[in-house]
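Taking the form predicted on its own, here's one chain by itself in structure tokens.
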Amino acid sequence: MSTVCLIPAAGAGTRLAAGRPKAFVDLAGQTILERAVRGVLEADVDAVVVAVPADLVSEAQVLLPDCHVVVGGAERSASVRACIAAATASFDAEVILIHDAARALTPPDLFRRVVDAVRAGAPAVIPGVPVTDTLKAVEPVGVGGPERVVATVDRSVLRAVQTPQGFAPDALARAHAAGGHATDDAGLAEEAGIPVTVVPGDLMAFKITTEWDLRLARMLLEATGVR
């Protein structure tokens, strides 16, 4: 196996308060795992590992028959380190990438871009969009009251970033080794001080986070046609 994805889909997804696990929750006739899971694959993805809620393996496996499946923890950096002892021990991968679940809609080309920016020689990479707002950075005013604009951030130089992350595995094995904290794998790498490269993302590759974003995947999945 060249290469491998992993998703760490453990969580609960408290603020899409959907009533069960965020990617356990239906997205156009399918759950919102099984959506990122048919992107990963339709991007020539070798293999994929899935972390899920412990009494939830039973359902990931046969909603996820291509799939390893794997109990998560409780957070995501846990989820993630049991993937990575899972996807070690059963494949030997060139390229490992961690996607979010909750990025459901995400394409094809991204998967790619990623991979050939690794097999390339970056140790790790990460797609990022250009920041569009305007960014203040802000100060309270008192205790509970409003806040104060101490500056206007220059959004030029900011990317949004999304998954998949990608890594050389040794890069991905020092990172997570490290023991930072971070909310994301590339920033345990920054931590470690492996370099973190930079390709572009796609706004497709929004996150699921809330309600809105859920009724917007919904929609353009119905403007799109896609079953």
Ligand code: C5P
The other form holds:
Amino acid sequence: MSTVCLIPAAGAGTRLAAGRPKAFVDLAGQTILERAVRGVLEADVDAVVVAVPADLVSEAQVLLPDCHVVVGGAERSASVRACIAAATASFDAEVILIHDAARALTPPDLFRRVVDAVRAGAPAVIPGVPVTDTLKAVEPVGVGGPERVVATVDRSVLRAVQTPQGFAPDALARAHAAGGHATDDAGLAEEAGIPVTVVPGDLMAFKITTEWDLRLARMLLEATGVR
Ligand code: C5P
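Structure of the form predicted together with the named molecule, given the form predicted on its own:
Everything in the complex follows now, all chains and molecules, and the chain you saw is the first one.
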């Protein structure tokens, strides 16, 4: 049964402010994107499709000779759709994973857990981790002032959602058919009425968003001796 992984990596990385698109920022001697792809290939995935900014296609093709590279879109959902179009044209996938390049340290076991759940019959599968902080709903007090607590949210029913997210191909096509703009693909599946299954996530699948996350990723690689 073939598994194809789609990697949207066409974001500008504005919050990281590293001077170039986030996926092409150095993470201990390799780009974030190369590290992400390496994790995917270690997890028995058969093919990888990557979406990058238009001016970085040639660079990506050199860095990632084993991947199919396409031009991404203005929003993450558009980049995912560019990957879906390429994957549908080139591969006969039975499981499709969608994985953020920014989750570069995701362990192979998490990919396997998601793939196994799709193979077991779930049309859409996401990894989730419990929320550890106390969460408050707030509202502003005046303009530009402090905020006021409206309620304390019950965190026991909340999960922070990661990638890879896994789909049966027909479910993914239905999720994206309406051309929605959710920040994750499971959100589009939910809107399309497709049941979404949660499997245990992994703290190493954290998303590199800010300079702090990048420092953490570098320290973790150093501590584990990964090259
Ligand atoms: O911005 P954020 O970190 O939420 O983006 C998640 C993933 O989506 C990143 O890997 C980013 O490169 C990708 N993305 C994309 N195309 C965009 C915006 C984000 O492929 N237009």
